[in-house]
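Here's a solo chain for you in structure tokens, the form predicted alone.
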Amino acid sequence: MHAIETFNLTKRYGSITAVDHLNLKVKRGEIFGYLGHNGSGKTTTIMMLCGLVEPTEGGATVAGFDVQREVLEVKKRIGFLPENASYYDNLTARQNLEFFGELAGLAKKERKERSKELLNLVGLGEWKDIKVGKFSKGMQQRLGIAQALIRDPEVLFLDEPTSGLDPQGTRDIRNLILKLGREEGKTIFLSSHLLAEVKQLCDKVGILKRGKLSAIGSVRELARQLNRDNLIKIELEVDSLDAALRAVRDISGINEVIKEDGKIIIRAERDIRREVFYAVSGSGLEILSLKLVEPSLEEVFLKAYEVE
């Protein structure tokens, strides 16, 4: 069931703990979004998952092994691509990617077949014999992707796949994460500080704060786990805002009603929309719209970061 395991996961450079007792699972073809600060972790918890850094304490499983005492049938699994990746600028996008599938053991055949068609997969295939050096930052986050899919891998760990790049590549990358994951199946780690990308992108999301697991779930369910005053909130469009704050303000169950960007804001203790459609329209109000306001992937985030 789970293509990512962590079991009290710890990494401490001297006195600073980088990851602490991190536990944490990720199902088989889930985008799973790693969120938080620069510095809370984030990169430190990828490199123990790929078997490029020890633990100092716990463990985890990547694709069923164990990444310290399995680590060479890890690294068989899993694609990798770093925040800041290098290529060889003189040698071509196909000379790159069939020298990484040397050095990942490919025969010549199976690398020079795999090269084209991550090549096409990416959408460089009519770039493949320009040297890297001519790319632009997005085509080498391209470039890297494939470099990463070159085993065709379980399980894909992305590290700030997005980060530098232009609207039009930054588009570009979350298309392509997407087709990986809900086309291919591929389980893709996502660490990112970059809030829209991870609500587009991932299925469940975990926020990191100074090395811990602060928060995980999907949006819909962090944004419960952090209510701590247990307020729905209500979003009221209507023509009068100064009648309608006049109508509803008696309603049973209101912990706070304010007017905000043209709107009434209702915080209450429970659904109260139906009350709110008799008080305000029996007053003779046109109602333009009434609805419930999911918390934004933001407002989860800024509260994780409240929570000690």
Ligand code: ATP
Second form
Amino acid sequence: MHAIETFNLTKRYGSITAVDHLNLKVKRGEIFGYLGHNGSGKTTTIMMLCGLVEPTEGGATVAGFDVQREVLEVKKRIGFLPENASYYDNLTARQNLEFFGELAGLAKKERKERSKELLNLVGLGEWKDIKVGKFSKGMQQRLGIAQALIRDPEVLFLDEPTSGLDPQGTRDIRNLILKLGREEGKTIFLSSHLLAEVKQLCDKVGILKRGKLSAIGSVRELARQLNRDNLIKIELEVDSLDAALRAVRDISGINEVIKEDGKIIIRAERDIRREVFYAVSGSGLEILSLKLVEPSLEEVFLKAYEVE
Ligand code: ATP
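Could you present the same protein in the form predicted in complex with the ligand, rather than the form predicted alone shown above?
Every chain and every other molecule in the complex is listed next, the one we just looked at coming first.
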């Protein structure tokens, strides 16, 4: 069974279709990256999956329960970190968390123990008695993650969890997400507009464009899937670039050969490293390196945005 499954999930606001017939599956224990520009429909999707916004059409299950018909069962099994979470500045981290525990229906003893455990887990153990008004944005996000974990959820939704954080705060939150996914076995649905983030954290990525899923897969699968027409990029370092250009240009299957940053870049329909090697070394040139380059996620992402 999948942790999250959507069936033509759609949300319209008047003439705007925020989410358009979304079909995706997220496996249990997976860290799923939901990548899209501002306004592409990420938050709306998350709100529907958390049972906070009614779909206009289609549906979804989370932790095996229907987000419309079994919303209470869904809510018991999820944690949600909204994009702009806020806390009670005059309460300490521990008091804030115990309060959320109370709202979640935990008994006094349980919420005290759980809060202590979670503050340690997110690295706020030493700060538990400090008022949240004194917290940096990164510390507030850690508290937000602790809050999302209060009911020990199966599925954790994190909406742009590193937005507005400095590099250290970003690193801390990313490490925490990895820990929750890899060590605690949580299913994590993470929305982001940062390519580097999903590349670093996610097992699988879905790219959202104007409410539509334009591609889905692991970074490697996406690269293959989206780059089908211009698949192969070969980098050649050689002692004479101009002579190498002349040597390779007539090899069949080449789409483009250019000089870039002191190297020869070849784009081809197939892997022609062997032909390149023979042509270049046969011309008496010395090959310093010859390698196949995986397209970067940036390239893949841009490509996905071109796909209509
Ligand atoms: P961001 O990264 O800026 O948070 P997003 O990818 O999360 O963007 P959404 O917030 O889901 O995108 O918005 C998708 C579209 O739906 C946008 O055009 C937005 O203006 C519109 N939208 C979202 N919520 C509402 C609402 N309550 N009423 C009307 N339109 C809305």
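We call the rigid core the largest set of C-alpha positions that still match within 1.5 Å between the two forms. Numbering follows the first chain given and starts at 1. Keep in mind the model is a prediction, meaning the values are calculated, not measured.
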item	value
Core-aligned CA displacement of I254 at least 2 Å between the two forms	yes
G282: Cα shift of 2 Å or greater between the two forms (core-aligned)	yes
